[in-house]
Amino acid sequence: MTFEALKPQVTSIITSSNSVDERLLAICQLLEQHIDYYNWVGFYFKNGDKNELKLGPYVGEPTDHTIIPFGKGICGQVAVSNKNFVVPDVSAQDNYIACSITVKAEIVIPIFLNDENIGQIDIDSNTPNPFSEEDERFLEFVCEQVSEIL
């Protein structure tokens, strides 16, 4: 299923009256059943006041890194940089927290809400470099959907 047949399926899901978090494992769910490469995809979000992040709904192999300081692996240097990061071979990367030895790339994006980074959408892939300019449009295209429910 191409990104934009999927945009309006995440609109629909955005605007359910299910809680946030339900809305939240629905899009995980949409996005890992209809996109091949997309084999584990979660959400981070800010702990409160704390330089960290704690895991959100997520669908994929269960992991131990529920919680991750700012400026560590993928998801930490995103909450630093506020920047997208596309990391097309994850065995290249210094600062990454492997979750598994099957995941090949990752792509991190930020949710902003008010100018601030307050969370993000994690994905990882057991194919090596996967992601492309459309992928980082349309989580950004998620991120901005997120954001309005949060």
The other form holds:
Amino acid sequence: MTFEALKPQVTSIITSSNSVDERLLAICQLLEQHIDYYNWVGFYFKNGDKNELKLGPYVGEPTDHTIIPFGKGICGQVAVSNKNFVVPDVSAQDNYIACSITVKAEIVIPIFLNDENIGQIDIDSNTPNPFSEEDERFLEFVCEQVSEIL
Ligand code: SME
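Based on the form predicted on its own presented above, generate the structure block for the form predicted together with methionine sulfoxide (SME).
Below, the chain from earlier opens the complete complex, with every other chain and molecule after it.
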């Protein structure tokens, strides 16, 4: 399914009357089901006033990394940089937290609420170098939609 076709489905989930966590999980499921190179899809959010991320809803293999300190791994770096991080080859990264040996690439896009970086969507792929600027634009759209229910 194309990103353009997925956008109204994202909006439909966001505007439903389910709980926030149910809606976030439904977005993870939608993305993982319809984009074949999205193999783990999850949300991390700033954990209260601590300088760490806490895992939220996700689909894919369970991960031990439910708490990630700011600055650690790809996710922790995005918490500090406020910028998209596209990793075509995770084995080339020094500051990387491995969740599964099958993962080849990762993309993390921050979520902003009132200009503050409050979380992120994190996607792992088992395909090498699968992400393009279209993924970034689509995931920025997803993050903007998500920020409206936080
Ligand atoms: N690989 C991430 C850790 C989270 S897992 O991908 C679920 C990182 O380096 O921050």
